[in-house]
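First, one chain by itself: the form predicted on its own, in C-alpha coordinates.
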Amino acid sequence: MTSIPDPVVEPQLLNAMRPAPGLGALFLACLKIGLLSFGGGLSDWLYQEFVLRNRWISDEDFASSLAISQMLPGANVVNLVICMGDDLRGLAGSIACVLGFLVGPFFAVIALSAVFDSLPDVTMLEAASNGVAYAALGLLLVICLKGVQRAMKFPPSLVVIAVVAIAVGLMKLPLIPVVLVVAPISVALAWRPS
(Lines of atoms letter the chains of each structure in order from A and count residues from 1; the text may use other names and numbers.)
(Lines give C-alpha, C1' and ligand atoms only; values in the text may rest on other atoms or scores of the structure.)
Protein backbone atom coordinates (compact mmCIF):
# COMPACT_ATOMS: atom_id res chain seq x y z
CA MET A 1 0.00 0.00 0.00
CA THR A 2 1.42 3.39 -1.02
CA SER A 3 1.26 6.17 1.54
CA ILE A 4 0.63 9.78 0.63
CA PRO A 5 3.48 12.05 1.76
CA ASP A 6 2.85 14.64 4.44
CA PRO A 7 2.87 18.04 2.64
CA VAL A 8 4.50 19.73 5.63
CA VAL A 9 7.29 17.17 6.01
CA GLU A 10 7.78 16.20 2.36
CA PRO A 11 6.48 19.04 0.12
CA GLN A 12 8.80 18.13 -2.76
CA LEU A 13 7.32 14.61 -2.92
CA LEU A 14 3.78 15.96 -2.96
CA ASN A 15 4.63 18.38 -5.77
CA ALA A 16 6.37 15.61 -7.69
CA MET A 17 3.17 13.55 -7.53
CA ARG A 18 1.02 16.34 -8.98
CA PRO A 19 0.68 16.12 -12.76
CA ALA A 20 1.22 19.33 -14.69
CA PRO A 21 -2.12 21.14 -15.02
CA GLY A 22 -3.80 21.37 -18.38
CA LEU A 23 -3.77 24.56 -20.40
CA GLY A 24 -7.42 25.16 -19.55
CA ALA A 25 -6.72 24.90 -15.82
CA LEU A 26 -3.85 27.40 -16.13
CA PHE A 27 -6.03 29.78 -18.16
CA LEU A 28 -8.93 29.59 -15.68
CA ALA A 29 -6.68 30.02 -12.61
CA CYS A 30 -5.11 33.14 -14.11
CA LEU A 31 -8.49 34.42 -15.36
CA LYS A 32 -9.90 34.12 -11.85
CA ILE A 33 -6.96 36.00 -10.34
CA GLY A 34 -7.06 38.65 -13.06
CA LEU A 35 -10.77 39.26 -12.52
CA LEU A 36 -10.93 39.06 -8.74
CA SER A 37 -7.82 40.97 -7.67
CA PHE A 38 -7.83 44.72 -7.26
CA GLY A 39 -5.12 47.23 -6.44
CA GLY A 40 -2.11 44.95 -6.24
CA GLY A 41 -1.10 42.00 -4.12
CA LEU A 42 -1.23 39.79 -7.19
CA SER A 43 1.91 37.88 -6.28
CA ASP A 44 0.19 36.61 -3.16
CA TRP A 45 -2.91 35.61 -5.12
CA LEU A 46 -0.68 33.67 -7.52
CA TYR A 47 1.16 32.08 -4.60
CA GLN A 48 -2.12 31.02 -3.02
CA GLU A 49 -3.41 29.51 -6.27
CA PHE A 50 -0.27 27.89 -7.72
CA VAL A 51 1.57 26.82 -4.55
CA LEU A 52 -0.93 26.39 -1.73
CA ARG A 53 -4.28 25.57 -3.32
CA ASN A 54 -3.28 23.51 -6.37
CA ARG A 55 0.31 22.57 -5.44
CA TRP A 56 1.36 22.92 -9.06
CA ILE A 57 4.75 24.37 -8.13
CA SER A 58 6.88 24.34 -5.00
CA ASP A 59 7.52 27.28 -2.70
CA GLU A 60 11.13 27.39 -3.94
CA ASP A 61 10.09 27.39 -7.60
CA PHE A 62 7.63 30.21 -6.91
CA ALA A 63 10.32 32.26 -5.14
CA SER A 64 12.73 31.70 -8.05
CA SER A 65 10.10 32.68 -10.62
CA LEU A 66 9.20 35.76 -8.57
CA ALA A 67 12.86 36.82 -8.40
CA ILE A 68 13.31 36.34 -12.15
CA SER A 69 10.08 38.20 -12.92
CA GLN A 70 11.20 41.19 -10.88
CA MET A 71 14.52 41.41 -12.72
CA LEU A 72 12.91 41.47 -16.17
CA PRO A 73 11.44 44.57 -17.80
CA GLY A 74 7.68 44.84 -17.81
CA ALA A 75 4.97 44.17 -15.28
CA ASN A 76 6.24 41.82 -12.57
CA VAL A 77 3.07 39.76 -12.29
CA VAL A 78 2.81 39.26 -16.05
CA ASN A 79 6.43 38.12 -16.04
CA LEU A 80 5.60 35.83 -13.11
CA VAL A 81 2.69 34.10 -14.88
CA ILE A 82 4.89 33.71 -17.96
CA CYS A 83 7.61 32.03 -15.86
CA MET A 84 5.18 29.73 -14.03
CA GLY A 85 3.28 28.86 -17.22
CA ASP A 86 6.58 28.00 -18.91
CA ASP A 87 7.69 25.88 -15.96
CA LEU A 88 4.45 23.92 -16.03
CA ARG A 89 3.56 23.60 -19.74
CA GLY A 90 6.24 25.36 -21.79
CA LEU A 91 5.41 28.10 -24.29
CA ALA A 92 1.75 27.04 -24.50
CA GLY A 93 1.49 27.31 -20.70
CA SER A 94 2.94 30.81 -20.76
CA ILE A 95 0.47 31.88 -23.43
CA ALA A 96 -2.48 30.33 -21.54
CA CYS A 97 -1.46 32.08 -18.32
CA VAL A 98 -0.94 35.50 -19.92
CA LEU A 99 -4.20 35.35 -21.87
CA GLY A 100 -6.13 34.22 -18.80
CA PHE A 101 -4.50 36.87 -16.66
CA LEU A 102 -5.09 39.79 -19.03
CA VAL A 103 -8.29 39.10 -20.99
CA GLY A 104 -10.69 39.62 -18.07
CA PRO A 105 -9.15 42.86 -16.80
CA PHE A 106 -8.89 44.16 -20.38
CA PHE A 107 -12.65 44.01 -20.88
CA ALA A 108 -13.38 45.03 -17.28
CA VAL A 109 -11.33 48.24 -17.64
CA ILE A 110 -13.13 49.14 -20.85
CA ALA A 111 -16.54 48.53 -19.24
CA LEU A 112 -15.65 50.38 -16.01
CA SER A 113 -14.27 53.31 -17.97
CA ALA A 114 -17.61 53.69 -19.72
CA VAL A 115 -19.45 53.49 -16.37
CA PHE A 116 -17.15 56.02 -14.67
CA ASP A 117 -17.54 58.46 -17.55
CA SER A 118 -21.29 58.44 -16.94
CA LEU A 119 -21.08 59.10 -13.16
CA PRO A 120 -21.29 62.70 -11.92
CA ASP A 121 -19.58 62.10 -8.51
CA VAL A 122 -16.85 59.55 -7.90
CA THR A 123 -16.05 60.35 -4.23
CA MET A 124 -17.41 57.01 -3.01
CA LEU A 125 -15.53 55.19 -5.75
CA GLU A 126 -12.29 56.88 -4.71
CA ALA A 127 -12.81 55.77 -1.09
CA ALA A 128 -13.49 52.20 -2.22
CA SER A 129 -10.34 52.24 -4.36
CA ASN A 130 -8.27 53.38 -1.39
CA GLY A 131 -9.71 50.61 0.78
CA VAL A 132 -8.87 47.97 -1.80
CA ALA A 133 -5.35 49.39 -2.16
CA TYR A 134 -4.77 49.03 1.61
CA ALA A 135 -5.84 45.39 1.45
CA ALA A 136 -3.45 44.85 -1.47
CA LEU A 137 -0.62 46.34 0.59
CA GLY A 138 -1.41 43.77 3.27
CA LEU A 139 -1.08 40.98 0.69
CA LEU A 140 2.23 42.43 -0.46
CA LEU A 141 3.43 42.42 3.14
CA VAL A 142 2.56 38.71 3.38
CA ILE A 143 4.76 37.95 0.34
CA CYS A 144 7.59 40.02 1.84
CA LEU A 145 7.36 38.15 5.13
CA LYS A 146 7.41 34.79 3.32
CA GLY A 147 10.51 35.95 1.44
CA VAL A 148 12.25 36.93 4.68
CA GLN A 149 11.32 33.55 6.22
CA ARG A 150 12.88 31.83 3.21
CA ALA A 151 15.95 34.08 3.45
CA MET A 152 16.44 33.17 7.11
CA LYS A 153 17.66 29.76 5.94
CA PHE A 154 20.75 31.55 4.56
CA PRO A 155 21.70 34.46 6.90
CA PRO A 156 23.87 36.41 4.40
CA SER A 157 20.74 36.96 2.33
CA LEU A 158 19.23 38.93 5.24
CA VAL A 159 22.17 41.34 5.02
CA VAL A 160 21.54 41.78 1.28
CA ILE A 161 17.84 42.45 1.94
CA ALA A 162 18.71 45.00 4.62
CA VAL A 163 21.30 46.77 2.45
CA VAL A 164 18.89 47.14 -0.48
CA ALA A 165 16.00 48.22 1.78
CA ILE A 166 18.15 50.86 3.49
CA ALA A 167 19.81 52.10 0.30
CA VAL A 168 16.61 52.41 -1.74
CA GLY A 169 13.95 52.86 0.94
CA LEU A 170 15.67 55.10 3.46
CA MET A 171 18.58 56.72 1.62
CA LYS A 172 16.47 57.16 -1.57
CA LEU A 173 19.29 55.90 -3.82
CA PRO A 174 18.20 54.91 -7.34
CA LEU A 175 17.13 51.26 -7.59
CA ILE A 176 19.05 50.22 -10.72
CA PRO A 177 22.53 51.30 -9.54
CA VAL A 178 21.89 49.72 -6.13
CA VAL A 179 20.87 46.43 -7.74
CA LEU A 180 23.83 46.56 -10.15
CA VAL A 181 26.19 46.86 -7.18
CA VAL A 182 24.45 44.50 -4.75
CA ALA A 183 23.36 41.75 -7.17
CA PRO A 184 26.88 40.45 -7.96
CA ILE A 185 27.71 40.42 -4.25
CA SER A 186 24.47 38.59 -3.50
CA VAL A 187 25.16 36.02 -6.23
CA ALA A 188 28.69 35.49 -4.92
CA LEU A 189 27.34 34.94 -1.39
CA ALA A 190 24.66 32.51 -2.57
CA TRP A 191 26.79 30.60 -5.07
CA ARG A 192 27.81 27.24 -3.76
CA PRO A 193 29.78 25.25 -6.33
CA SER A 194 28.61 21.66 -6.55
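Numbering follows the first chain given and starts at 1. Note that this is a predicted model, so its numbers are computed, not measured. Basically, rigid core = biggest C-alpha set you can superpose within 1.5 Å across the two forms. First, how it differs from the form predicted together with the partner chain.
- Treated as two rigid bodies moving between these two forms, the chain carries residue 91 and residue 167 on opposite bodies.
- Superposing C-alpha atoms between these two forms reveals a rigid-body rotation of the smaller part against the larger of 38 degrees.
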Contents of the next structure:
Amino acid sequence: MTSIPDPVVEPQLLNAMRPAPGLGALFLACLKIGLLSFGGGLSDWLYQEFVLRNRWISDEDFASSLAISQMLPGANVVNLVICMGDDLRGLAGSIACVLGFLVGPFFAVIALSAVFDSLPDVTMLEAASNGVAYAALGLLLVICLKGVQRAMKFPPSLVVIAVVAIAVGLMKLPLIPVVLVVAPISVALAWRPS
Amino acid sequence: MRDDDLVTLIAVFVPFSLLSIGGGSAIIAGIQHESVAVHSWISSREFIDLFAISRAAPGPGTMLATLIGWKVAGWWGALAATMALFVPSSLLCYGVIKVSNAHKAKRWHKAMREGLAPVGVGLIIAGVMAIFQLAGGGLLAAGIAVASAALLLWMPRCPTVGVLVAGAGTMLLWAQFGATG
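Could you switch over to the form predicted together with the partner chain, since the one displayed so far is the form predicted on its own?
All chains and molecules follow, beginning with the one already shown.
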Protein backbone atom coordinates (compact mmCIF):
# COMPACT_ATOMS: atom_id res chain seq x y z
CA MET A 1 0.00 0.00 0.00
CA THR A 2 1.32 3.41 -0.83
CA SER A 3 0.82 6.57 1.14
CA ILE A 4 1.45 8.89 -1.77
CA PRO A 5 -1.68 10.94 -2.45
CA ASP A 6 -2.89 11.37 -5.97
CA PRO A 7 -0.74 14.25 -7.30
CA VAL A 8 -3.42 15.32 -9.75
CA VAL A 9 -5.92 15.84 -6.98
CA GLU A 10 -3.71 17.27 -4.27
CA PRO A 11 -0.49 18.77 -5.69
CA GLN A 12 0.12 21.18 -2.84
CA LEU A 13 -0.52 18.49 -0.25
CA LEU A 14 2.09 16.24 -1.85
CA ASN A 15 4.67 19.00 -1.56
CA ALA A 16 3.74 19.60 2.02
CA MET A 17 4.06 15.96 3.12
CA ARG A 18 7.08 15.08 5.19
CA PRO A 19 9.07 11.84 4.81
CA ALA A 20 7.74 8.83 6.71
CA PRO A 21 8.96 8.82 10.33
CA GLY A 22 11.09 6.09 11.90
CA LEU A 23 9.59 3.42 14.12
CA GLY A 24 10.78 5.21 17.25
CA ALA A 25 9.09 8.45 16.23
CA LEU A 26 5.86 6.57 15.48
CA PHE A 27 6.00 4.81 18.83
CA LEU A 28 6.58 8.07 20.68
CA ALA A 29 3.85 9.93 18.80
CA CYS A 30 1.34 7.20 19.70
CA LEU A 31 2.63 6.97 23.27
CA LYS A 32 2.03 10.69 23.69
CA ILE A 33 -1.50 10.53 22.32
CA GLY A 34 -2.29 7.40 24.32
CA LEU A 35 -1.24 9.09 27.54
CA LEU A 36 -2.68 12.54 26.92
CA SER A 37 -6.03 11.59 25.50
CA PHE A 38 -8.22 11.76 28.57
CA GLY A 39 -11.89 11.06 28.13
CA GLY A 40 -11.98 9.93 24.48
CA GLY A 41 -11.97 11.96 21.29
CA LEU A 42 -8.80 10.12 20.37
CA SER A 43 -9.21 10.25 16.62
CA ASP A 44 -9.13 14.06 16.85
CA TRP A 45 -5.80 13.82 18.65
CA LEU A 46 -4.47 11.44 16.01
CA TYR A 47 -5.59 13.82 13.30
CA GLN A 48 -3.80 16.70 14.99
CA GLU A 49 -0.59 14.72 15.40
CA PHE A 50 -0.35 12.72 12.16
CA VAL A 51 -1.96 15.09 9.68
CA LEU A 52 -1.63 18.64 10.98
CA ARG A 53 1.48 18.69 13.16
CA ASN A 54 3.78 16.13 11.56
CA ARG A 55 2.26 16.00 8.08
CA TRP A 56 2.98 12.29 7.78
CA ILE A 57 -0.46 11.39 6.45
CA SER A 58 -2.59 13.26 3.93
CA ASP A 59 -6.08 14.43 4.77
CA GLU A 60 -7.53 12.05 2.25
CA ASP A 61 -5.66 8.99 3.51
CA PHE A 62 -6.65 9.86 7.05
CA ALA A 63 -10.31 10.00 6.06
CA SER A 64 -10.25 6.64 4.30
CA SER A 65 -8.27 5.04 7.15
CA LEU A 66 -10.83 6.39 9.60
CA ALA A 67 -13.67 4.95 7.53
CA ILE A 68 -12.06 1.51 7.48
CA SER A 69 -11.29 1.58 11.19
CA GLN A 70 -14.88 2.47 11.99
CA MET A 71 -16.19 -0.30 9.78
CA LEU A 72 -14.12 -3.07 11.38
CA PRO A 73 -14.54 -4.42 14.91
CA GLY A 74 -12.14 -3.25 17.58
CA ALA A 75 -11.41 0.10 19.15
CA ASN A 76 -11.60 2.57 16.26
CA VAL A 77 -8.48 4.43 17.31
CA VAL A 78 -6.43 1.24 17.51
CA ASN A 79 -7.53 0.26 14.01
CA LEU A 80 -6.75 3.79 12.88
CA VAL A 81 -3.14 3.67 14.13
CA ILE A 82 -2.77 0.22 12.51
CA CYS A 83 -3.80 1.71 9.13
CA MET A 84 -1.55 4.74 9.49
CA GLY A 85 1.38 2.73 10.85
CA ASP A 86 1.10 0.39 7.88
CA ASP A 87 0.90 3.29 5.44
CA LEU A 88 4.08 4.77 6.87
CA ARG A 89 6.24 1.79 7.85
CA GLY A 90 4.44 -1.42 6.97
CA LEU A 91 3.81 -4.14 9.56
CA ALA A 92 6.54 -2.90 11.90
CA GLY A 93 4.96 0.55 11.76
CA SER A 94 1.57 -0.85 12.74
CA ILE A 95 3.08 -2.76 15.65
CA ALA A 96 5.05 0.28 16.84
CA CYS A 97 1.89 2.39 16.74
CA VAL A 98 -0.33 -0.09 18.58
CA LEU A 99 2.26 -0.79 21.27
CA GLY A 100 2.98 2.90 21.73
CA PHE A 101 -0.70 3.65 21.84
CA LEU A 102 -1.69 1.00 24.39
CA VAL A 103 1.28 0.81 26.75
CA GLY A 104 0.53 4.15 28.42
CA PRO A 105 -3.19 3.55 29.03
CA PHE A 106 -2.42 -0.02 30.19
CA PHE A 107 -0.36 1.22 33.14
CA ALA A 108 -2.52 4.32 33.62
CA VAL A 109 -5.78 2.43 34.20
CA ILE A 110 -4.09 -0.03 36.55
CA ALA A 111 -2.44 2.80 38.47
CA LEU A 112 -5.70 4.71 38.71
CA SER A 113 -7.49 1.58 39.87
CA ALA A 114 -4.81 0.95 42.52
CA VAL A 115 -5.12 4.53 43.78
CA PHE A 116 -8.90 4.18 43.83
CA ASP A 117 -8.69 0.97 45.86
CA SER A 118 -6.29 2.52 48.34
CA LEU A 119 -8.47 5.52 49.16
CA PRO A 120 -10.19 5.19 52.53
CA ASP A 121 -13.55 6.95 52.29
CA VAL A 122 -15.69 4.37 50.57
CA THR A 123 -18.93 6.36 50.62
CA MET A 124 -17.46 9.42 48.94
CA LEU A 125 -15.52 7.24 46.54
CA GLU A 126 -18.68 5.44 45.49
CA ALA A 127 -20.44 8.75 44.98
CA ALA A 128 -17.61 10.09 42.81
CA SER A 129 -17.40 6.86 40.85
CA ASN A 130 -21.15 6.87 40.23
CA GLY A 131 -20.93 10.49 39.10
CA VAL A 132 -18.22 9.66 36.57
CA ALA A 133 -20.18 6.62 35.38
CA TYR A 134 -23.40 8.65 34.92
CA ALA A 135 -21.56 11.40 33.04
CA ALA A 136 -19.86 8.73 30.90
CA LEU A 137 -23.32 7.39 30.07
CA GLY A 138 -24.05 10.91 28.81
CA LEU A 139 -21.05 10.68 26.49
CA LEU A 140 -22.36 7.38 25.19
CA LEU A 141 -25.81 8.90 24.75
CA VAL A 142 -24.29 11.50 22.43
CA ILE A 143 -22.88 8.71 20.27
CA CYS A 144 -26.30 7.01 20.27
CA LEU A 145 -28.12 10.22 19.34
CA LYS A 146 -25.78 10.86 16.44
CA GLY A 147 -26.17 7.26 15.32
CA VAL A 148 -29.96 7.46 15.45
CA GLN A 149 -29.83 10.75 13.56
CA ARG A 150 -27.76 9.14 10.80
CA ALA A 151 -30.11 6.15 10.73
CA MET A 152 -33.11 8.42 10.10
CA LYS A 153 -31.98 8.63 6.48
CA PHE A 154 -32.60 4.91 6.09
CA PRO A 155 -35.51 3.65 8.23
CA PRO A 156 -34.49 -0.05 8.25
CA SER A 157 -31.43 1.06 10.22
CA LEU A 158 -33.72 2.45 12.91
CA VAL A 159 -35.36 -0.97 13.18
CA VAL A 160 -31.92 -2.60 13.49
CA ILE A 161 -30.96 -0.20 16.28
CA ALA A 162 -34.20 -0.92 18.12
CA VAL A 163 -33.97 -4.70 17.70
CA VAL A 164 -30.39 -4.84 18.99
CA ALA A 165 -31.05 -2.46 21.88
CA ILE A 166 -34.16 -4.35 22.99
CA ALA A 167 -32.65 -7.82 22.54
CA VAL A 168 -29.40 -7.12 24.37
CA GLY A 169 -30.40 -4.25 26.68
CA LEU A 170 -33.93 -5.19 27.76
CA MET A 171 -34.31 -8.90 27.08
CA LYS A 172 -30.71 -9.56 28.18
CA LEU A 173 -30.07 -11.92 25.31
CA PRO A 174 -26.37 -12.72 24.96
CA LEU A 175 -24.62 -10.16 22.77
CA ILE A 176 -22.67 -12.54 20.56
CA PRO A 177 -25.51 -14.54 18.94
CA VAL A 178 -27.60 -11.37 18.57
CA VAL A 179 -24.82 -9.69 16.63
CA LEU A 180 -24.14 -12.78 14.56
CA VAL A 181 -27.79 -12.88 13.50
CA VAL A 182 -28.57 -9.19 13.10
CA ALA A 183 -25.31 -7.90 11.59
CA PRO A 184 -25.47 -9.89 8.31
CA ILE A 185 -29.13 -8.94 7.86
CA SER A 186 -28.34 -5.29 8.45
CA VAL A 187 -25.42 -5.33 6.00
CA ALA A 188 -27.61 -7.02 3.40
CA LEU A 189 -30.26 -4.33 3.88
CA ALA A 190 -27.67 -1.60 3.46
CA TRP A 191 -26.35 -3.26 0.30
CA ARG A 192 -29.40 -2.99 -1.91
CA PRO A 193 -30.55 0.64 -1.88
CA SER A 194 -27.06 2.08 -2.48
CA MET B 1 -6.22 -22.18 39.17
CA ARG B 2 -4.60 -19.04 37.85
CA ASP B 3 -3.97 -20.66 34.49
CA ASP B 4 -7.67 -21.46 34.31
CA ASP B 5 -8.47 -17.82 34.99
CA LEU B 6 -6.18 -16.70 32.21
CA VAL B 7 -7.70 -19.15 29.76
CA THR B 8 -11.22 -18.05 30.73
CA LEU B 9 -10.31 -14.39 30.38
CA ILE B 10 -8.97 -15.04 26.89
CA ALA B 11 -11.99 -17.16 25.95
CA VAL B 12 -14.34 -14.38 27.06
CA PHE B 13 -12.56 -11.43 25.46
CA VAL B 14 -11.47 -12.86 22.10
CA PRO B 15 -15.05 -13.12 20.74
CA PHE B 16 -15.82 -9.63 22.07
CA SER B 17 -12.76 -8.34 20.25
CA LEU B 18 -14.15 -9.54 16.94
CA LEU B 19 -17.68 -8.35 17.68
CA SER B 20 -16.95 -4.89 19.07
CA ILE B 21 -18.72 -3.29 16.15
CA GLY B 22 -18.22 0.42 15.96
CA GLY B 23 -15.73 0.31 18.80
CA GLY B 24 -15.30 -0.76 22.39
CA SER B 25 -18.44 0.92 23.70
CA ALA B 26 -20.50 -1.68 21.85
CA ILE B 27 -19.40 -4.55 24.09
CA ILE B 28 -19.99 -2.94 27.49
CA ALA B 29 -23.25 -4.84 28.00
CA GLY B 30 -21.57 -8.10 27.00
CA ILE B 31 -18.53 -7.56 29.23
CA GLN B 32 -20.77 -6.63 32.12
CA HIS B 33 -22.88 -9.76 31.69
CA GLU B 34 -19.87 -12.08 31.44
CA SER B 35 -17.82 -10.61 34.26
CA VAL B 36 -20.60 -9.99 36.77
CA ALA B 37 -23.33 -12.56 36.08
CA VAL B 38 -21.66 -15.46 34.28
CA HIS B 39 -18.20 -15.67 35.86
CA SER B 40 -18.78 -13.64 39.06
CA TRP B 41 -15.32 -12.13 38.70
CA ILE B 42 -16.48 -8.82 40.14
CA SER B 43 -19.55 -7.41 41.87
CA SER B 44 -21.95 -4.95 40.25
CA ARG B 45 -20.42 -2.24 42.43
CA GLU B 46 -16.92 -3.07 41.21
CA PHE B 47 -18.11 -3.07 37.62
CA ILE B 48 -19.41 0.50 37.97
CA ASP B 49 -16.10 1.54 39.54
CA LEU B 50 -14.05 -0.10 36.80
CA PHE B 51 -16.27 1.43 34.12
CA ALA B 52 -15.81 4.87 35.70
CA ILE B 53 -12.03 4.39 36.00
CA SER B 54 -11.69 3.20 32.41
CA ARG B 55 -13.62 6.25 31.21
CA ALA B 56 -11.66 8.71 33.35
CA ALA B 57 -8.26 7.24 32.42
CA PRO B 58 -6.49 8.08 29.16
CA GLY B 59 -6.78 5.71 26.22
CA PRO B 60 -9.66 3.81 24.66
CA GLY B 61 -12.57 2.94 26.94
CA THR B 62 -11.95 -0.71 26.14
CA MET B 63 -9.20 -0.66 28.75
CA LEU B 64 -12.11 -1.78 30.93
CA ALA B 65 -11.00 -5.28 29.91
CA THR B 66 -7.50 -4.59 31.26
CA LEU B 67 -9.00 -3.68 34.63
CA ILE B 68 -11.17 -6.79 34.77
CA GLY B 69 -8.13 -8.92 33.92
CA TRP B 70 -6.21 -7.12 36.66
CA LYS B 71 -8.95 -7.85 39.22
CA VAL B 72 -9.13 -11.51 38.20
CA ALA B 73 -5.47 -12.43 37.93
CA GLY B 74 -3.14 -9.46 38.57
CA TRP B 75 -0.57 -8.40 36.00
CA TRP B 76 -0.88 -11.56 33.93
CA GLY B 77 -4.64 -11.22 33.92
CA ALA B 78 -4.39 -7.60 32.82
CA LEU B 79 -2.00 -8.56 30.04
CA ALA B 80 -4.08 -11.56 28.93
CA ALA B 81 -7.34 -9.60 28.83
CA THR B 82 -5.75 -6.67 27.01
CA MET B 83 -4.15 -8.92 24.40
CA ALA B 84 -7.33 -10.96 24.00
CA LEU B 85 -9.31 -7.80 23.34
CA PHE B 86 -6.87 -5.99 21.05
CA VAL B 87 -4.93 -8.66 19.14
CA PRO B 88 -7.76 -10.41 17.22
CA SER B 89 -9.41 -7.20 16.00
CA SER B 90 -5.98 -5.76 15.15
CA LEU B 91 -5.03 -8.83 13.11
CA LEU B 92 -8.35 -8.64 11.31
CA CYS B 93 -7.84 -4.96 10.58
CA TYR B 94 -4.33 -5.57 9.28
CA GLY B 95 -5.56 -8.45 7.15
CA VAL B 96 -8.36 -6.37 5.65
CA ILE B 97 -6.14 -3.43 4.72
CA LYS B 98 -3.66 -5.86 3.14
CA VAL B 99 -6.19 -7.93 1.22
CA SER B 100 -8.54 -5.23 0.05
CA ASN B 101 -7.05 -2.21 -1.60
CA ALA B 102 -8.32 -0.28 1.34
CA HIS B 103 -7.87 3.24 0.13
CA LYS B 104 -10.14 2.68 -2.84
CA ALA B 105 -13.71 3.31 -1.81
CA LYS B 106 -15.61 0.14 -2.54
CA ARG B 107 -19.26 -0.68 -2.56
CA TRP B 108 -18.94 -3.40 0.05
CA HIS B 109 -17.06 -1.04 2.34
CA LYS B 110 -20.01 1.29 2.19
CA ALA B 111 -22.53 -1.50 2.78
CA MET B 112 -20.47 -2.89 5.65
CA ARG B 113 -20.14 0.51 7.26
CA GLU B 114 -23.77 1.47 6.82
CA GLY B 115 -25.01 -1.97 7.79
CA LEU B 116 -22.85 -2.33 10.89
CA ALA B 117 -23.26 1.21 12.20
CA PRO B 118 -26.84 0.68 13.47
CA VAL B 119 -25.83 -2.61 15.11
CA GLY B 120 -23.09 -0.72 16.93
CA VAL B 121 -25.50 2.01 18.00
CA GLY B 122 -28.01 -0.58 19.26
CA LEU B 123 -25.27 -2.25 21.28
CA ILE B 124 -24.16 1.02 22.84
CA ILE B 125 -27.77 1.73 23.84
CA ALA B 126 -27.86 -1.74 25.41
CA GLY B 127 -24.64 -0.89 27.28
CA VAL B 128 -26.15 2.35 28.54
CA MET B 129 -29.19 0.43 29.79
CA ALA B 130 -27.02 -2.21 31.47
CA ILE B 131 -24.93 0.31 33.37
CA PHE B 132 -27.93 2.43 34.21
CA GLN B 133 -29.69 -0.54 35.80
CA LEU B 134 -26.53 -1.69 37.55
CA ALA B 135 -25.80 1.74 39.03
CA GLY B 136 -29.42 2.06 40.16
CA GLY B 137 -29.19 5.83 40.37
CA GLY B 138 -32.72 6.54 39.17
CA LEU B 139 -33.61 10.12 38.35
CA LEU B 140 -30.35 11.59 39.56
CA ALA B 141 -28.34 9.27 37.29
CA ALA B 142 -30.58 10.04 34.35
CA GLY B 143 -30.32 13.76 35.08
CA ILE B 144 -26.52 13.72 35.12
CA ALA B 145 -26.35 11.59 31.98
CA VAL B 146 -28.77 13.82 30.06
CA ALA B 147 -27.10 17.01 31.31
CA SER B 148 -23.69 15.68 30.24
CA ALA B 149 -25.00 14.72 26.82
CA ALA B 150 -26.68 18.12 26.40
CA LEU B 151 -23.49 19.91 27.44
CA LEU B 152 -21.47 18.03 24.84
CA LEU B 153 -24.05 18.58 22.12
CA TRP B 154 -24.12 22.31 22.75
CA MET B 155 -20.39 22.65 23.35
CA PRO B 156 -18.63 19.97 21.31
CA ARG B 157 -15.25 21.51 22.17
CA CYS B 158 -15.85 21.05 25.88
CA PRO B 159 -13.21 18.60 27.20
CA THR B 160 -14.86 15.31 28.05
CA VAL B 161 -12.77 14.84 31.16
CA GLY B 162 -14.33 18.08 32.42
CA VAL B 163 -17.77 16.56 31.94
CA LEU B 164 -16.74 13.47 33.92
CA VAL B 165 -15.35 15.61 36.74
CA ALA B 166 -18.56 17.65 36.79
CA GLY B 167 -20.51 14.38 37.13
CA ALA B 168 -18.31 13.27 40.03
CA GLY B 169 -18.63 16.70 41.66
CA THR B 170 -22.42 16.64 41.41
CA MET B 171 -22.60 13.24 43.07
CA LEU B 172 -20.17 14.25 45.82
CA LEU B 173 -22.25 17.34 46.59
CA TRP B 174 -25.37 15.21 46.58
CA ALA B 175 -23.78 12.68 48.95
CA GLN B 176 -22.69 15.50 51.24
CA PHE B 177 -25.79 17.71 51.32
CA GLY B 178 -28.60 16.28 49.31
CA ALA B 179 -29.03 12.68 50.41
CA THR B 180 -31.34 12.04 53.29
CA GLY B 181 -30.49 8.45 53.98
